[in-house]
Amino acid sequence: MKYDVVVVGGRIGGSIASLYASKDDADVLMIEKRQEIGTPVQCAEGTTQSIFKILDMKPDKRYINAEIDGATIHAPDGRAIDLAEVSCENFLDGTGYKGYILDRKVFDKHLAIQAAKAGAEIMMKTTVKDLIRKDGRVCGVVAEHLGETMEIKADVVIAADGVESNMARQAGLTNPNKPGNIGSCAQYELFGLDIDPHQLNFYFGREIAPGGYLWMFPKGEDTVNVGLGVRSTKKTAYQYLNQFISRFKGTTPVELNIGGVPLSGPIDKTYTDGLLVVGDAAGHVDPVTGGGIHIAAFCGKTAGQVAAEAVKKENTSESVLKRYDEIWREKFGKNLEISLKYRNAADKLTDKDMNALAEFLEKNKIENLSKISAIKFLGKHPHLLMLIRDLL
């Protein structure tokens, strides 16, 4: 078997890479290890409006559960801060709090179908075991489909195989991941929880989600995604989640998903001869929020286009594929770098620090802040002042 491009992984990054490579006339095979694209759900399903601009698509009610126009942060002491009253200019990729809660099972499959319509072949229930190399360059994959092992040749392989990417590791591109750099996540789709259907809610505190946060994302029809991420804790994410939802009576979980998310920033290099890396496999995730749908969409699109162009040029060396790395870093590299600094600073915040910040924001809306009020606040909290200096 021989293709121009083989994409490993059928989630958002992989399906979009397959779609755009196919649109550019590449002969594409997308490989997915599960029996169904879109399951299990592996995120909170929230995204910004920007993903549809990236894909030049119009949002469709078939895969949108809720439209979002606001967000509330809950401090450890229970204080609730409406972020719309604080600042929203730079939140969620510059689109304020406007966004959507997707039905990822439907959305992911929709993207895969679009890729198929553009000409991509899809092979389900297939696990990639190894890379094929020739003269030091990647030129295909070894895969197992329903007990049969096969070699699939390709001019370019796009690795979109998730946080534990075998492809990137076998190509020598992944950074060593310390346990603290992987967020352990658990999420219920919870029926019977009454919250504002257009508002996100975030909860912080060492007792709720140490090293992370808890989210509530409304999905419509009385269901809410309630999940959390933690890092390097004695208890599991699942235990912390059950501890939190025990406060809500009359609710029923209808789905449970558990997984991990990379929080150490992008890998140093997302390309080599014959190979590109996309999405969680490349660390295309915001280290603070753990979100990355719109980043994976942009990078998947770019990877597909660069791979197809390299095939046309009959040059799939890293000197040509490097263009992919340059494009996505120009778009997101600086923001991800800054976000990692914020995450490292947030790791040092105590519950007392977070409560003090929440109280300050409650009393002083960002648009009305004065230097005097900020100096007075930081004078009372020198620990926070030191963290701000570290960020600068």
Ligand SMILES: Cc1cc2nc3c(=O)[nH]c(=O)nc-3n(C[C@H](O)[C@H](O)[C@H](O)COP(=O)(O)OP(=O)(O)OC[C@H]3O[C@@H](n4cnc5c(N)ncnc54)[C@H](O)[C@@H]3O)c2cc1C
Second form
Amino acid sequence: MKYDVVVVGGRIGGSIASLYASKDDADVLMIEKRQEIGTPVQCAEGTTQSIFKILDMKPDKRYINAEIDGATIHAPDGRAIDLAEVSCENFLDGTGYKGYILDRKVFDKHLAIQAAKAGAEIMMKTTVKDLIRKDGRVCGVVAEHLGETMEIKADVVIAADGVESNMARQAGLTNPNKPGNIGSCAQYELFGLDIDPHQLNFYFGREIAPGGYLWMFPKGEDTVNVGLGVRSTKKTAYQYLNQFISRFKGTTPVELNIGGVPLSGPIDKTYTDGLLVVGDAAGHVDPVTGGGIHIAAFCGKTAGQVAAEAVKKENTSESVLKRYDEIWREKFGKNLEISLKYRNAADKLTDKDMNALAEFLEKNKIENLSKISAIKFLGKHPHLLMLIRDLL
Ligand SMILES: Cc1cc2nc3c(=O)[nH]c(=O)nc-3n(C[C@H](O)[C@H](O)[C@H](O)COP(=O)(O)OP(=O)(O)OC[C@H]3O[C@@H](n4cnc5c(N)ncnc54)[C@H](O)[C@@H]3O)c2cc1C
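Got the form predicted alone; could you also share the form predicted together with the named molecule?
Whole complex next, starting from this chain.
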């Protein structure tokens, strides 16, 4: 078997890469190890409006469970801050407060179908075990399907195989993820919880989600994604989640998902001769929010286009594929770098700091905020002042 482009992994990054490589006339095979595209979900399903601009698609009710127009932050002491009142223009990727809760089981499959419509072939329940190399360059994969092993040759392999990416590791594209930099997540889709159907809710605190946060994202149909991510804790994410939801009497879970999310920023190099790395496999996730859907979409699209172009030029060496790395870094590189800095600073915040910040924001709505009130506040909180100095 021989294809222009073989894509490993069939969710956001993989399907979008397959779609755009196929649109640009490449002969594409997408390989997915699961028996169904999009399951298990392993995502809170919140995303920005920008993803539809990236994909040049109109949002469709079939895969949108809720439209979001605001968010509330809950400090460890229970104080609730409505973000609309403290103004965060760039919340949700510069699109203000507007966003969506997707139905990823439907959305991911929809993207795979778009890729197939554009000409991509898809193999399900097939696991890529190895990369094939010739003269030091990647030129295909070894895959296993229902006990049968096969060699599939390709001019370009796109690794979109998620947070535990074997492909990136095998290609020697070192992944800087250390255990503390992978967020461990657990999430219930919870039935019977009555919350505003257009608001996101975030909870912070050492008792709730140390090293991370808890989210409640409305899904419509009386269900809510209630999940959390933690880092370097003795208790598991699942234990923290059960502890939190025990307060919601009369609710019941209808789905449980456990998964990891890379929070250490992108890998140093996302290309080599004959291979590109996309999405979670490349660390394309915001280190503060854990959001990766819109980044995987942009990078998947760019990887598909650059791969197809390289095939047309009959040059799939890293000198040509490097363009992919340049394009995504120009779009997201700086943001991811800054976000990692913020996350490192946030790691040093104590519950006391967070409560103080929440109290300050509550008392000083943005229109009343003055330099004097901010200086007075920081004068009383030297720890916060030091963290801000570190950031500047
Ligand atoms: C609990 C949780 C909540 C999250 N919430 C949000 C959110 O609300 N908003 C947001 O933007 N982001 C969120 N994220 C992050 C987001 O889900 C990911 O960034 C995004 O799904 C990455 O897509 P991907 O295609 O790169 O990887 P994945 O979605 O991980 O897909 C990888 C695919 O590759 C397949 N695969 C792996 N190995 C092989 C192999 N060897 N052979 C064949 N197939 C293989 C897997 O089966 C899988 O289908 C969340 C993550 C977690 C864990």
